[in-house]
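Encoded as structure tokens, the following chain is the form predicted alone, with no partner shown.
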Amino acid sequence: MSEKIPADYTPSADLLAGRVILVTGAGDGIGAVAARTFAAHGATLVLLGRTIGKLERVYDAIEADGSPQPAIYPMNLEGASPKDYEDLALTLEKEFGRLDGLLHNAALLGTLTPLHQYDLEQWAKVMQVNLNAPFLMTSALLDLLKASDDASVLFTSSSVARQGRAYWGAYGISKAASDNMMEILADEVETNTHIRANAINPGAVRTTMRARAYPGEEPTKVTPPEAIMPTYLYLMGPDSRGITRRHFDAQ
């Protein structure tokens, strides 16, 4: 069952003052919104994904905000090894000592095709980004999250994972399988631990991801990512503690 939150909801301007968080496919799109929210609200910022060129244009933009000074952290998820997750968690071990945030905003959109028309080559690179790679970034940086006196880990959800819809295929599937990899993931830390995993499906937003998928639609119709970040800043910072295994619709 999804949830909305507070229609009032106001974040402080301060709220996620001194925290760590890390975006996946922080490069454009959700990701880069999101980050440069993050950072907008007092968060050093992890840029990590694919492009390094996009990430510089995210790093320069929270720079000229004003907010605190990010890193960067280049890494293809289509192609990481359990070694490429493992050398990160060293990273940000020694840069950081902690995990305060992750967000799993990295995707593949795949193609939309019958299932039986799928191509097994383009199964696995989106299964590779959309599931392998959160469980494996998770489980590698699990140790510092635990480290956080108050950890969020917000999982990328869609309407198609709740509602299997004909030709969504990998990507569909991908997502169904990641809301219940968050719900194992909140049972098995809910006791023991300050961390907390939710879902967030972030609904019709304007990033290129969505105009492949409907190269149709008058992209100026289409909710801009701006509008749906109360959300993310709600389930990200401390407002949201006690929450946990929950699904949210970000509209």
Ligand SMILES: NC(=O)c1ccc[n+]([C@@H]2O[C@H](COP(=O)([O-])OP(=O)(O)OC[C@H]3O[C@@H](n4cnc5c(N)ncnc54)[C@H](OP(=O)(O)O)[C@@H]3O)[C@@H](O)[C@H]2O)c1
The other form holds:
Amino acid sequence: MSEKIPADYTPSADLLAGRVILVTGAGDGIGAVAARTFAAHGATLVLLGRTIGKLERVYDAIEADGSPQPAIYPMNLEGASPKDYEDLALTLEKEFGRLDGLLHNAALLGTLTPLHQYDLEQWAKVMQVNLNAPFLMTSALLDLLKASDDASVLFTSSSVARQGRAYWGAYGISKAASDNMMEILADEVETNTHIRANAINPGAVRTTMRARAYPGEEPTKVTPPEAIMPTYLYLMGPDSRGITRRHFDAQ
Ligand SMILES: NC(=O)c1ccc[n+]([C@@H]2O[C@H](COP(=O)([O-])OP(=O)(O)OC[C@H]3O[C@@H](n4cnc5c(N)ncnc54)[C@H](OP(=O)(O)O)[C@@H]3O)[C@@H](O)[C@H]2O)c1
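Starting from the form predicted alone, produce the coordinates for the form predicted in complex with the ligand.
So here's everything in the complex, that chain up top.
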């Protein structure tokens, strides 16, 4: 069962003031806009991604907005080892001592192809970035999330997670499993922590990934990332306190 945030939701300007939020895949697409939007509402952002030039552009945009100074954390989720996640946790512990928000946004589309033709190497890459990375990162950062008095963990879902669709292969399967991981985490942290976990299905959004999946589509006819930010703000901030283990559609 999926749901939407209240239609009249209006986030306050300082909704995320004082919060430390990590966004994966923060250099492009939805992640870049989410990072800039969270910062514009007062959060200190940790911009994690694999292409430093893109992260730097988002950093500059956040600075130009006059938002709190962000931090860049370059990390390629495809090859990251458990030690890399430990190092990330140690760095955040040293710099901030806690984590108030975690948006699992980075993902690989992989190839759209019949299951029986799916390339094994491609399968492993998609599973590593879309499924294993959120698992490893959440596990490594759990103590920092516990140190917050209101932590929100957001997983990024997809329409093809809810119902299997031909040719979506590793991507669809990884997203379905990620939805399940959200529910497991939400259950496990429900008592004795201030952590909540929810999933957002962005819907069709104008990004590089969308253009790759639907090359024939006219991009200007697709919703821009800015338009889905109310759902991201609502679930990341205090207005959704007490809401956990739920599946949201951003459109
Ligand atoms: N756009 C849509 O219509 C749509 C629909 C449903 C769900 N989603 C989901 O929404 C999220 C964002 O998608 P998007 O459309 O914004 O995609 P995008 O434009 O392709 O952006 C994905 C981001 O993830 C990063 N990333 C990919 N592999 C990585 C790796 N190995 N290590 C670190 N970062 C990595 C990319 O970095 P680089 O820029 O360096 O490549 C990029 O910044 C994804 O979880 C996607 O599955 C999107």
